[in-house]
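Shown here is one chain on its own, the form predicted alone, set out as structure tokens.
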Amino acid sequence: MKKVLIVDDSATLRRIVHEALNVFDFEIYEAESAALAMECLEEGPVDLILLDWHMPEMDGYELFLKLKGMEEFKNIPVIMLTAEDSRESMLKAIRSGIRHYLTKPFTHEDLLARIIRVLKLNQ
């Protein structure tokens, strides 16, 4: 069973990718920070991580660059969900290896098309 993180402040914006997730047979962890993140990745690897920029203390482009620099986490794909569409973030979030980026709103089928891509899922 794959394992998905879903990383954001907002519990509504959590609550709507769990529900988009619940076609899939995934073991679903939330956090609502990058220190809570942390701690769930400590508990445990995941297969993916949904991770959403703009937080509170540290945003998920921090976040990204830190689990980017431990060896334990570096080859955890991350699929960036953020407002930030401006052509400087999205260059600055490639540049920086982020490869998966999906801009807010999003549709379920959005999400789930990057999630069978980016894990190779056959449905």
The other form holds:
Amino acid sequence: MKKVLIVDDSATLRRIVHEALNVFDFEIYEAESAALAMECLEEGPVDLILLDWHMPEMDGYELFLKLKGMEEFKNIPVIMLTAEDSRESMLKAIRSGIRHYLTKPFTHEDLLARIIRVLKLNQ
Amino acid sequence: MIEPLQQYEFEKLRDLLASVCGIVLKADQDYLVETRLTELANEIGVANFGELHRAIIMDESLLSQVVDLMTTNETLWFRDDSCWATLEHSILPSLIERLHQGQRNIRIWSAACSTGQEPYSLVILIREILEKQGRPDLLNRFELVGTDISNAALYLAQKGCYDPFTISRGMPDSRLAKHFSSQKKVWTISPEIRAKVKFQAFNLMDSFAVLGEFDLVLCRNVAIYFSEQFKKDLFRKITGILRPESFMLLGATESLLGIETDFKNMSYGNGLYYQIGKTKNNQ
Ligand SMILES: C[S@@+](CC[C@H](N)C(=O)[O-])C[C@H]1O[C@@H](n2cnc3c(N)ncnc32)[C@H](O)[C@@H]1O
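The structure above corresponds to the form predicted alone; please provide the structure of the form predicted together with its partner chain.
First the chain shown before, then all remaining chains and molecules of the complex.
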């Protein structure tokens, strides 16, 4: 069973995304901050991270860079789900290895289609 | 990791998308190309977007993935009231009449069905109309085909499972209760409805010869991406696979205005639809 971690400081957003992921047979974890995401990952790696950008204390992009520097986590694919929609931020994220970038409000059709791609669920 | 997109590479990719898929990108949409296609480029292992351009020319399956990534899969249940009123009160009754007149079957094509909401909404509506007429058995004589270029969207369509937010976009409670079952807040369409739609991957740029003939084609919210020339070709190809006096529906914001076709403009209330004549002129 694939493991997916949702990192977002908004409980509502986490719930909506969690419910969307329930259409797949995933083991789903939630973290409301970068620090809690790190704690969750220390229990064991996941197959995919859905990551918000703007969060208090460490932001999502910093968390991504930190994970990229860690041998055991550097290959975990990350999809960014964020209200941050400037072209500079999108390019910065994609150029540093974020797999996909969806700006809020995103449609669930597009979110789930990207997840299917990244996890190769249809192959 | 692929190198950042250069201006000349963007222009090459933009020209390719325009000439091969009719997709029109604006000059300031270079970041869209880079943000949407980097993952694909890294997966196939090209070093820069110039190489991606060459790879797409060599391999048609890549082109489908590019089109998929550059377009949105957004869809809704019973999208646009006027369209569904037209179907309910005008188009579907006249198709059912064809069965009474002895036509063997009614074939309907949802030409860019995304994650399935459009063809499943149709099956629900057809079933309701037939039940009201006391002829639920006639559903057997309807054949529905749902196609899309996106393999991921089709995977979801075939699964037929939807989350509460997706359901809330257009599915009324009464129909939800009647045609879905739920577990852990996931709504699954009933097996009979799912079995009515045959899904297959299909690029609207390809020849339609493999699809057979239809009484109704829904080509909704997909031609918005295409250039005028591609739209013209698309509607000519649709004319070619329609049975005499058959129908086409577009999205609520779309029309055939300014495009030369064999269709007659029809309307029901606020809804526009298109019908071809007894004989087709232009093929
Ligand atoms: C915005 S959705 C529309 C879905 C549905 N028809 C509706 O109106 O709600 C557009 C769909 O067209 C598909 N598409 C885009 N270009 C295509 C092409 N060349 N051939 C087939 N499908 C295509 C996309 O994958 C997407 O699922």
